[in-house]
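Given next, in structure tokens, is a single chain: the form predicted on its own.
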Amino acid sequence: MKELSILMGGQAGDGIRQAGNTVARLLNRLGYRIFFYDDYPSLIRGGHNFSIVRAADKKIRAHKENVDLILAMNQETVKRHRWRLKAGGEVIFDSGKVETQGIGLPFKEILREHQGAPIMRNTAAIGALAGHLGIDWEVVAEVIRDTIARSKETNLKIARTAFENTVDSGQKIDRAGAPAVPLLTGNEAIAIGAVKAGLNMYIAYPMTPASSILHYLASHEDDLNVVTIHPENEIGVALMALGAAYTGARVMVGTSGGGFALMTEAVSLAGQAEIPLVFVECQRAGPSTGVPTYTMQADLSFVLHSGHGEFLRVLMAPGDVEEAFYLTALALNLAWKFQIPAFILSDKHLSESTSSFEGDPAEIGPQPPISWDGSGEYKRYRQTEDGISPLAFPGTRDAVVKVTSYEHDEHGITTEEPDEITRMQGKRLKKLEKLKSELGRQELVKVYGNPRAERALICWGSTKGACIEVAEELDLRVIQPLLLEPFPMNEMVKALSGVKTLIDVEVNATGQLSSLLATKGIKADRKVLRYDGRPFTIDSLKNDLKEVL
């Protein structure tokens, strides 16, 4: 596999996701596949934040420690990250700042000649990046252009500066020779699934690291179609998103892990007033406020188990960014269709890491829940064959249109009585056989690497990119669920055939899929945990595994 990997560090202010956002773009241009992952502390000025890009010839799922480019805007990217450079690799400094080998260039000198603002620095380490690899300068202004929203002439000036004084100074990366494709963070997936499959409404709380999908929404709110609102927290998020859908709004909301804490009442509101709801919940390391910016897979449990009472729920587990897109778009489905509430499981690391999109979003459209037919008298919890009640909603001619978090008849009137409690709570349940065949159409468990291998790494979410590349080398089964409630026992049971040794690989202290995987009679014969905030890179996982193996 032909690749390279660039870090670029620098404090908070000093633009480094927007530069490595640049640098992925450059590389995209050139037919690479990317990875994009980013690093920042939980503060607005000040801490040091890096970016890795990865880029290789194929699909990549993850990131490696060690990289053969660093773009170091101020001394500290140096002391922190000079060990990952690799032999013969290169450090592209600000020489007002930094003092080290490598190729230095007077960024503040530049900015001074052009009259750009302190944030363009990145810019010109853009520019002296392109200049060392040899991309051509038209493919640079392009992405320039395309990615810098503000003082375009100003940033382009800047960067050829840098680009002309870097340019005869390193190797000409080859183009990769496939066709430029999207890149899309996590939660940009799930936002544009969510749209295709019709959401016309999106309300959330700003908590990281689900807040980049309340801003993407809000920032295409007009051309996308989609209501977005901020309430004054979560638990008026998740109020007003249940009244919303009761009125036929196609809704979904986000959060994190402490912002979910306080919707788990409309959870189980839900789940009796038989709400379609679709809640994305993006992990992050707690618990209570835990680190705030750093990613976990800690929620599981918590999600699964969350609310009051016993009632039907879906919830999955998007691994990449096709997985977000086309996952979110049948659990908004599932949840109209069903009438129930539905759960996207993402993490901090899949969340806000920039992929390159490989989907196809013409696959994804809404599917019409099933409606009153006015016909009779409408009843809001009719009794059915399969347990779906006909949807009516307010306004609706001839229609009544009670719901209620009480115990309720046909009509949505509260009863006591034993037999009402029975049929209705029996009604509720009964769309689980119907549930079951329709994902039975999914794809529900994936596996990967060598399918006839006897020792295999179970996985979920974001971490299956890492194990996917190490089975690849160590010559590994992968199985990677992406539904976990109802838990698919058959396509498991299957995925497991001829399995002997089973490792379970999660970002949490406990291995809350093993725990899952226990009750259903699977047993892991090794865990391989990570807790302190951060994902599996390929080299972590890979140097874990071999002790276990």
Contents of the next structure:
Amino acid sequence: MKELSILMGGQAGDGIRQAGNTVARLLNRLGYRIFFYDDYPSLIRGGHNFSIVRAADKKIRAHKENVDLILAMNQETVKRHRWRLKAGGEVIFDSGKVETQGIGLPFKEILREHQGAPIMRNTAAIGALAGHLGIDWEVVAEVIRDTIARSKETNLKIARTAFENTVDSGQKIDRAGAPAVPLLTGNEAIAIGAVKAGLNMYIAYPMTPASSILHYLASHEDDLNVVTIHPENEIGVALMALGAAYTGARVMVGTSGGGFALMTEAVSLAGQAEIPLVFVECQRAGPSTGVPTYTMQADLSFVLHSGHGEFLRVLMAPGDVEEAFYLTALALNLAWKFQIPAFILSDKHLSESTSSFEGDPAEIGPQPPISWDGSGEYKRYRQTEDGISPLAFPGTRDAVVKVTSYEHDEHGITTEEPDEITRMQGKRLKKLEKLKSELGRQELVKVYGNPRAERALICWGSTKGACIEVAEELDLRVIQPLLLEPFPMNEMVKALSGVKTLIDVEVNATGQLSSLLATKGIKADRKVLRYDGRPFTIDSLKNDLKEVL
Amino acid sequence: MIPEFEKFKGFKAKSIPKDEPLASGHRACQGCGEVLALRMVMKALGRDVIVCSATGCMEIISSPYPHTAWRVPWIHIAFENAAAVASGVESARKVLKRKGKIPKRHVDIMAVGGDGATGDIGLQWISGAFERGHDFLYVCLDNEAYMNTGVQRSGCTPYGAMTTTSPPGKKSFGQVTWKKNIPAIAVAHNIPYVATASPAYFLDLMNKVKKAALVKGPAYVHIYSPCPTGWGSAGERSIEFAKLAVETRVFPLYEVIEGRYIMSRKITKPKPVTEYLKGQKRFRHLDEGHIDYIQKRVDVEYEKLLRLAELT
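Can I have the other form now, the form predicted in complex with its partner chain, not the form predicted on its own?
Time for the whole complex; same chain goes first.
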């Protein structure tokens, strides 16, 4: 595999993410597939930020610890990351701020020459990088024009000067040959997937790492024809969404674990009242405020069991941008078809990392719910064969739509009669059969690596990225359930066939997937867990696996 | 008249306490008006205080090692809980004192939060604490949006302001609602002391905080806190903007003592609001129509206050 990793580091305010974004788009334009990891502390200002852009000539979903190039905006970057540099690697740095060996350019002087703002140091760094890699100037200019919103001409001049003053290393980076594809963060893919499935409203309260769904949809409200609302807290969010869904709007809410804790009242209500609602939970390191800008997969048990009482739900965990797109669309369609709460479980690593998107948006569209045909008396909770009562919304002619959080009869009138309670609970749970047959048409458990290998890694969510590449190298199988509730038992048994050693790989401290598997009679032989707020990289996973293989 | 105020003569510029219960070396942005206000709050309170701090800028800039700035007992809680936790602290001290488990000396209890923690997510708990009548003060440091999570709008974001969730464009002109009047909500609870303050008038600010601490029962101080990062204003002009907000009547300074409104600073010759709006990126997209509306509404709101001061 032809590949290249570049690290950019500096202080918050140095535009590290922006620089990473430009570099990612530069390499995308050359036909590479991208994975772009962004690491930043929970501070308003200062602190050390870095991004790693990894480019390869095939699909990748993870980054590596070691890099070919470092772009250092400050001394700390060199101090913290020099160990990552591979033999033959180079440091490109601001000679006014950094003392080290490598390719130093006076960014400050370059900026002064073109009257650039201090933030444009990152443009100088990109120019130098492109010069070093021997990338054609036309490509660089095009990407800068596309990715930088303001002062395009000044940025171009700065990049050009840095470009011309950097000696071509002779290791000219070739075009990988593939056409450029869209680069999306997991959160963008979630947002677009929902829109493709007919989302009308997105309601959320800001919380890292879910906030960028709100930002993305708010800034594209007109193009996407979606209304975004930011109410006073997550309780308000979830209950406003219940009101919107009751009125007939396809609605989604998004948050992280702390905010979801406040939403759980609405989860249970959606279960009892059969209101379709999609919850996106982007996990971060907890408990409580925890480590706000770092990743974790520790809310699986919480979301799986959220809300009191017993009711049907769908819980899906996408592991890459394509899955984020498809599964969110599927979640919205299923929630409406079956009138149940559906959950998308993401994490910081998926939500905020950027990758090449190779899905086909044309495959997805909104599926209409089962609606009342207007005949006879309308009963919101009519008993039917499959348990699904046709939907009508307030304002529909001749329909009085009564919805309640109490146990109720077919009309939506409160009941405490034992027979009725049994019947209604039976009606709601009966929907499982049709839900299962509907889900049966989807791919619910994915297998990667060597599908016949006797040693298998089992993982969920963003952890798949590192697992797949390690498995390919070590000749292992990878099993990744996309659906966690209702649990896809048949597909899982098929995926596990022939496995002698099962290794559970998760980013949490207790192995929550392995606990779930145990309840299904599937025992993981070993666990490889990481819970320092950082995702597995290919190298770190390989290293951890050495001890158990 | 409140008996606790009788002995308090007010702070003087010459005799401001030198002690810094909130140490320097925190990591607030350059020109942060909020941390400046908080520093004055802490100077007024001294060290005999327990601080219950909601999630927000002030918690983030003052708590990571080695930038910890608090020299007083400090508890950080989740976003909406400051008033509820302060209620627990106050009740526990009362009980423990009664049972003779802790000395009977008075310690102030302060809950502090930003405009999001106060006016949006935490409002219900503040209402409960005011209703129960706990002896504590609640300080709201209002920088008019969620600044530490990426400048999203709050209920206290002013009309027309640009935030990431109220972006101006073809169909929007920024925030569409008028700033929520939290001091009025506090007044409606019939608590003994409510005040608004600004870091530009620091002696006034310190006096109000001290009074809020002295008074028996709940007290509320709403402090205007310029935010260069979120407002797109020059850091060195924060105090200037704080002053302009008062001089243009955008943010009037007043006290409400046992329901009586008292203007702290009557602005008889107000500057036009444009003087306040210009120089802040969050307002630069506004056209004349919007500015005209803001001017009219500011005048109406100020008149209402003057009338309340006359009536009460």
